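One chain is shown next in structure tokens, namely the form predicted alone.
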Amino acid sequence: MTHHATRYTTLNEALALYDKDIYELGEQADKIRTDYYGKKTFFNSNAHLNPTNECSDVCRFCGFSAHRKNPHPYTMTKDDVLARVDEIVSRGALEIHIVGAHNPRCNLQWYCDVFANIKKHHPSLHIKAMTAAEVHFLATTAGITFQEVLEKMAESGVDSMPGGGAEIFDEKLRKNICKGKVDSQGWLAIHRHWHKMGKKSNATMLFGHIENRAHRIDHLLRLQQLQDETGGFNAFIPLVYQKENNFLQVSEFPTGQEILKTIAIARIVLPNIPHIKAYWATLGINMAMVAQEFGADDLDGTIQKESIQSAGGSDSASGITKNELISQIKNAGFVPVERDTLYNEIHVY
């Protein structure tokens, strides 16, 4: 990948990409991204399992974990896992993609027995699990260190982590809106060990709540950081705040140029991160597309079933058709190429 001449690499100077025009940010973007593939927009065929969302915290942001405004508390047992994963199978999904929530029941034990079994009954199948986060909490519970944790998740299958978890990096704003959860040192203490033990990861920023735009360039700032030293970020993810069914009072939502601003700013302030992902479940199908002329070059995939952005409001329940993403991304005058996880390309449409 070619790095462009501007790194932005301090606060202020980042920051000041906010003040430009959004067309003139979205210009800057989309020639880094034209530059790293040209008019290709990537998708992946894959799958969520969300296991039991009975949770030990309490983030305000959340729609998903039962508490009182989401009365159906569920845990999946083993043989439901395997069950559903075999039908997943059957769909085409080539990716899984598990995350829960912080269950005492659901300890180390279950879900790497989870994962061994899903590689005994699907070796190809790629198992994205566990966020930073649901590591922090495994280890915590089971008294042991959390890089124990990423060596049994590997032994018993796991291929690359998620990069949920992250939310916002100030610590100020965490106290507030997820106590209780992997701070941010902690998270990228994770990630980082994962990536030196040879695994990939992706990044996250959850943004549109009580944050402000110097936040968002920390977060940004801290991932580039990382990115320098261990090279192990696939994909970076800005994650646009669900505003349902949850406990934190915010009043603005940042407007749709807002959000196209931000990402525009992630893929110029990470040009070390490969790929920067528009995430259509938070973002619905119609931004994720815009999104592309603004330095986005992947939308994640097909997702059949989507349990945690849905619970907050978002569109994403029962997934999206391969067909209907691939005539979107044409529709949209770029080139879809369906990829395995760590993007390797599959197919160009």
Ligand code: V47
Second form
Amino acid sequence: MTHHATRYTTLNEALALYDKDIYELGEQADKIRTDYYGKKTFFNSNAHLNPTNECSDVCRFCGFSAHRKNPHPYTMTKDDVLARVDEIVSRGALEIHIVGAHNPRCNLQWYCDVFANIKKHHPSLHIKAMTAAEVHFLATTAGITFQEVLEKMAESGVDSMPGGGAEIFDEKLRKNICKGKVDSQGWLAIHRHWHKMGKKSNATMLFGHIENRAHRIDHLLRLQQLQDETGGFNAFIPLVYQKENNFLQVSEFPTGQEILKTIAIARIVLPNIPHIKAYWATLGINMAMVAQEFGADDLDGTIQKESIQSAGGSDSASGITKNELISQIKNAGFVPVERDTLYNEIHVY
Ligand code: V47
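Can you swap the form predicted alone for the form predicted together with the ligand?
Below, the chain from earlier opens the complete complex, with every other chain and molecule after it.
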């Protein structure tokens, strides 16, 4: 997918976009969005499942990990996971998004058993699972390469990878907020290899904490480059930092204007990534609706149960109904399109 608008490839050029006023940026981003999709806004019927929150990692921004401020550690059994998946499917989910903490008790074999079992019982359920951070953790603990982990994941039924764990690529900042996690080169190498296996994934960026605008632009440009090389990213998801229950000291939070500008700039700098997701679990549903005017064309999904953003204070713990999503999108003047994970259209409302 390419767009013939100006290509922003250098830090200075792209950074200067922040100096534009918000209307101009919105218009520029909306032009790309509208050329691609008109008034369509995509969503899916999905569910999130987080098998464990017992984590050996040290991300200072995280309120989900039980080793930090969350006093309620849990690890599901394989049977718990299957029972939950049965329930999720009975409630209409077409995609299961599985990510967990870095827990040595849930090793590669544990995950592969879980994936294979899910596929056995629900062959058509799309499994979107394992961030590059988890792939790195599983490879390191098993003493094997990430390539081997990715092969095993694919063999046991993982269809695509979510975009988590990217945070901010700038090495210095990354050391400050999540030292010990997969490094930037590693994150990109894992997605590169997954794409070369013919698979799709997403990419995220966690912003609105202690990073600056140049860090965000650097992050976008690294993704733009990898996408030029592989074409394997489906969506980019700017995640707004949720401030509760964690150890990151943040003194100033981004305004709504700064968030919208960042979404618009993502659309403008990443014309080669098909979709920009306004993830309502970090934006709130109102801001997600406005984001549709600033380049975003996708709202993620119904989620059913959300544990990571809600641990950080967001109002997303119990998901949103499909009808609510549809009516919000319609009332905002857009056309709701239910999609599958790979963006095939299932129903236009
Ligand atoms: O990588 C952790 C983030 C991510 C906080 O690929 C926080 O379709 C905000 O990646 N405030 C996991 N965010 C979620 C994720 C995701 C979500 C939805 C769709 C997709 C997709 C991917 O959550 C982590 C981390 O960046 N996170 N703590 C926090 N306090």
